[in-house]
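Coming up is one lone chain in C-alpha cells, specifically the form predicted on its own.
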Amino acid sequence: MTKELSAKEKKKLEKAARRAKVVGDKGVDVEAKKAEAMRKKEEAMKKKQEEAPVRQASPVPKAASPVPQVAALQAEGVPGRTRKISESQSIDPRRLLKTTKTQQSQVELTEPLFTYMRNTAGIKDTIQTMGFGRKDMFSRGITKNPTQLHRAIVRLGFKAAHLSKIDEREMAEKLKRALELFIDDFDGRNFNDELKQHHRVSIQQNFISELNPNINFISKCHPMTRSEACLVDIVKEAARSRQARDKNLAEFKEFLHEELQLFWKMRVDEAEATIANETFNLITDNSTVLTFGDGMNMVRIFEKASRLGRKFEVIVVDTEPSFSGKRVLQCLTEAGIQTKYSTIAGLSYMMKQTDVVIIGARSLLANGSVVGAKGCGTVACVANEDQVPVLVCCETYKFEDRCAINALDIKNEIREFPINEHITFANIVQDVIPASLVTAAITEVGIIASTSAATVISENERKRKDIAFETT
C-alpha cells in the first residue's frame, strides 16, 4: 500500500522535476552557473584589496598658509618616495577654509558623554582652592576669597561636598537654618541714608548682592536640589516685593522671617501631612508595600499608617553604593512594622509579593517623568512587567518646566561613594522614571496623573502673578 505524499513533499517534487527538464534542454544549470559567476566576482574583489596600498593621508595645511603644489608623500615600505600633484589637482584655499570651519563646528558640537554632568569629585581640592582647608573649613581662613562668606553657608556647602547619602528634605532644611541666620545677620552696611538719591543701594539691593555670591559657592558645593532652588527663589522673591520696599532694616529681616516660615509651614510640612492621609487610604489591610529610596517621607507616610491601624508589610529595596535603605528599614523596625530588606538584585523576586510600589520624588517634570534616587526607573520598569501600581509621593513645590525622558536628560550629578581609605565608588546620583510609567501621583492637591504637572505649574504661576499684582 502506497503512502499519499504530503503538499509540501509534492512541491519539492515538482521543483526537481522542472529543474531536470531546464537542465536536460540546455545542458547547463542556470542556478549553479550564477553561483559560480558570484563566487569569482567575491575573489576579484578580495584580491584587488588585498593588492592596493595602504597610504597615510597627508596632514591638511592651514588656511593662512600657502597650498604647496608638491606634497610629499610616503609610499607603504619604500621609504623616501614621494607623489607629485599637478597644478590641475591643487587644493583652493577657500574651499579647504570652509571644509574646515564646517568640521570644526560639528565638533564643537559633539560632546563625550557624561562630561555635561556636575562631577562632585575632587570637590575637596575645589574647596581648598578658594581658601578653605580640607579638613577645618575656616583653618586658612577666607582671605584668598575677596567676597565675604557668611560661616553657615560655608559650613553648609563643606559638609554637602562630603555627604556620601543624600536626603533632598534634610538638605532643604539645613538650607533653611542657613539662610535664617544669614538673615539674621545681615547689617546692611552698604546703606547710608546720608548719601544722594542716585548714589544710595536699598536694603533690598544689597540683600540680594549679598546673598549671591553664598548661593553660588554651595552651588560650587554640590548641585541644588528643587527643594533647595526653591527655597532660595522665595527668599530672593521676598526681598525684591513691594511689601519689602519702605522697611526699615529690623522689619525687613522679620519680614523675610515671615515669608521663609510661611512657605516651609504651607508648603512643606501641611503638604507632606496631607500627602500622608492620602497615601494612608491607598494602603490596605494585609498588603505588602514596595519602597525604595532613602526619602524619610516614606517613614513618616507608614509611620502615621501603622499609628492610625493599618496592618500591612513594607519592602525596603536598597543598591550600591551607598545603601541608604538601611536607614529607612532602621526607622520602620523601631516604629513596629514588619520590614523586608533586599538589594536591588532581588527585586524581581520581591515584585511577586507585592501590591503597590510607593516612591518619594525629588522633582517632577511637566512631562509627566519623576527625578528619583538611582535605580528608580528600574524598580519601575519591573513593577509595569508585573503589573504592579507605581505611586510617587511629590509635593507641588518640587514641580519643574522641564523635561527628560531618561537619567541623562537631567542635571544630573557624578558624586563620589568612598568605600575605604584608597578606593572610592564614582556614580550617578539621580535616575528618571518615565511617565508611561507612573500610574499616578500623589500630591498636596489630590491624586493626579503625572502628566498634569503642567497644568500645575501654569496655574501655580498664575496665583503668583496674581499675588504680586495686587501688592504692586
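Positions refer to the first chain, counted from 1. Rigid core: the largest C-alpha set superposing within 1.5 Å between the two forms. In this text, all values refer to a predicted model and were calculated from it rather than measured experimentally. First, how it differs from the form predicted in complex with its partner chain.
Core-superposed comparison between the two forms: CA of G446 displaced by less than 2 Å. Core-superposed comparison between the two forms: the Cα of I419 travels 2 Å or more.
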Contents of the next structure:
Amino acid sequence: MTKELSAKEKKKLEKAARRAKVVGDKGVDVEAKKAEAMRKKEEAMKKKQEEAPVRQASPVPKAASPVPQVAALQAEGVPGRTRKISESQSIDPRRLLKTTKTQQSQVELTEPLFTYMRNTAGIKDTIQTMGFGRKDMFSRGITKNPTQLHRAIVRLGFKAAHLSKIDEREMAEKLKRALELFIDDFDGRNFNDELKQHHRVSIQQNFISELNPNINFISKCHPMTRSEACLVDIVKEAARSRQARDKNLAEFKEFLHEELQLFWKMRVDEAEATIANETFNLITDNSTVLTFGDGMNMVRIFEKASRLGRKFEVIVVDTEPSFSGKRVLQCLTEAGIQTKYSTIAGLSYMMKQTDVVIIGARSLLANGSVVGAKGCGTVACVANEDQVPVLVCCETYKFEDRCAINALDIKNEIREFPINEHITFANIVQDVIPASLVTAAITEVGIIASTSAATVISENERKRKDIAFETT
Amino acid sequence: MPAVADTDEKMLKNFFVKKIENNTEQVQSAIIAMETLLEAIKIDKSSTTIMELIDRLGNVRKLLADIDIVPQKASIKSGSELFLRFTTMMISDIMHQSSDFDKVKEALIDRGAQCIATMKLCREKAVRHFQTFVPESARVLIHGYSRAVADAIRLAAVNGRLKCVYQTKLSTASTDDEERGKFLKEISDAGIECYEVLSESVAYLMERIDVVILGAEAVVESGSVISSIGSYGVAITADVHKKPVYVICESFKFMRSYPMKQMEVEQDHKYTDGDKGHPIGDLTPAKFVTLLITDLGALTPAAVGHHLIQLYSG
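Having seen the form predicted on its own, could you now give me the structure of the form predicted in complex with its partner chain?
First the chain shown before, then all remaining chains and molecules of the complex.
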C-alpha cells in the first residue's frame, strides 16, 4: 500500500508534517489538515490509476527518502514500519543515514540488475532533504546542521554526489584536506553533552565518535575508493594508537596532523616518485607504450620519464561515457610526448603497434587481481593475445586484503549517468583484471609479481605490529 | 668505499678457482661462492667497523661475478647475494648480544659456516621432496644436465619407480657431456631403459612421456626459470600435451630480477663468449612450470615472489 503513493503526495505529506512540527501544539488544526490531505490523496490516486498504470515505473530521482515519508505516515496512523520520531525533534541526519543501503537500492533502482553493488541512487535527494541541497540553501525552517557533520565534509560529499566522473587521486587529496580541516576544528565540544552519563571519555574516543558520522556521510555520497578508505584508516588508527593517549587537545591534533602528513609524504608522494623511476627503467628508447584510463598518475609518470630523456610514444585508449582520456591526451601533448589516441573500439589495431602496456590501478588485491577503471580488463585480454606485457603501477597503500575474480564483484560501484528519461545506464565504474593476465606490478618496493601483493600486505602488517610493540 | 687489498683479492680469486677445479664432491658453484665470501671475512684484517666489513664483502661479490671460469654465473650471483643478505641478518641478530667488533666477527664466521653447511644439504632435500612426484612406472624426459636432477633420478631409480628415462642431447658439445654419459650409464646399469634422444624429437616423444624434469640455472622473481637452451621449447610442448613440468632446484638459486622477455635476460646467463655463438640458456616462463621442487618443498611459481619478498624485506 505504502509504495503506491506517488512522489508528489509524499512531498505534500512531508511538508505537512514539517509544518506541523514547526507550528507545535496546535494539535487540532494539524489533525484536520492531515485528514484533508488524506482525502485529497485518495481522490488523486483514483484518478492516477485510471490514467496510466505505466507511470508506476517512474525513474529514480522523484522518490524521496523513506524516513520522512514514514514519519508522515506514522503521524497519520497508517500502519507501516514503526519508527518513533517525536514531533519536537528536528530531522536528525544520523537517522537519515541509518537507512540501509539495500533498502535504498530496492526502492530507488528500477533496474533489478547489479543491486548488490554499491551505488549512490537517491543520494542527491537525501542530501537535499538534509538541508544541504542547492535549491534550499537560503530557505529557512529546514534543519540547521546539527553538530554532527563538519562543513568541509559536507561540501566534499555534496560535490562528490553530483560529479559524474571522479579522478581517484584528486578525491583522495580533497578528502585529505577535508580531514585536516576536521582535525583542526575538533575541539571536544561534545565532550560533556552527549556522554554525560558515562564516565570520562577520552579524547580519542570522542574524536572517533565524532569522525564516524562524517565518514558514513561521505561513503553514502560516493562509495569510497581504496585510497580514501586507507586515509580514513590512518587517521582512525593514529587516533586510537597508544601514542595518542595522555595527550591534551593541542598535542593530540598535532599528532594526528603529523601522522597524516607522514603517511601522505612517504606512501603516496615518495612512492609515486619511486614508481616513476622504476617505470623509466622499463620503458626502452623508441618504444610504444599503451595506457588506458583516466588517472593523472600515469601522466605524471610519463612526464617524468620524458624529462629524464627517454624518447617514446604513448597510445591513449579511452572509453565512453566520460572520455576522460582526453585530458590525459592533452597533458601528454603539452609535455611534448608524441601521443596517439583511440577509443576502445580501435584497441586491437593499436595493440599491434604496442611494445608494452602500462596502466594505473586503483587497487591491487590479495589474489593478484587488479582493480582499475572500467575497460582495463579488455585491454589486458587483448594484450595477452598479442604477447604484450601488461604492467600495472600501484602504490602499496592501495593493496587490499580481499579477492575478486571479475568485475561483477560486490565492492564494485554503479554510478548514475543520465542519458534520457527512458534509458537507465548501468555505469559500472570499476573493472577487475584477473591475476593471470597481469605480467608484473610496479610498486615502490620494486617490480613484483602481482600475486605477491598478499605477501607485501602481510609484511607491512608485521612491521606495523613490531613498531607498535616497540613504542609501548 | 674501501677497496679490497690487492693481495687479498688475488688470494680469494685463487681460493675460488682452486675450489672450482677440485670439485670432487660436486658442490654447486653458488656454494663455492659463499665459501669464498666466508673466507673473505676470515682473512680480513683491516676493517674496524661492521659497515666496512659489509662493503668489503660487496666488493668480493663483484669480483666473483667477473670471474670467467664458470658458465654458471647466474647461480654465483644469486648465491653470493643471498649470503650477503644472511650476513646482514646475522649481524643485526648478533649485535643484540654484543657490540664488540671482534666478537661479532667470530660469531659471524661461526654462523656463516653453519649457514653454508645447511646450504650444502639443500640439494638432498630437494631430491627427497621430488620423490613423491614420480608416478609408478614413470617415463621421464630430462632436458639439459643438472646435478640436482641427476641425483633425483638416481634416487628414484633406487626406489624402483622409474620405467624409462629419455635424456635429450644438445646439438653442440658442452662441458657436461662426459658427466651426462656417466650418469646415463649408471642408470642403465641399474636396469632402467635409457635413451639419449635428439632435442628435435621431443615433440615426437611427448605423447609417451609422463613427466618432464628440468634443472635450473636460476629462478627469477616471477617464477620463470633460466635453464639450458631448449628448455623453453620442451616446456611449450609439454604444456600442449598436458604433461607436468617439474623444475628441481635449490632455494639459493632464486634471483631478484624480473625479465619479461628472452632479450631481457642478462647476457651473462645466456652466452659464454660475449654474445657470439649460440646461447646456452633461455627463459621458461612461469606459466609453463607446474612446480618448482626445492629444499623448501614443492612451490608454485607464485611462491618464489613471496619467498623473495619475505627474505629481502624482513
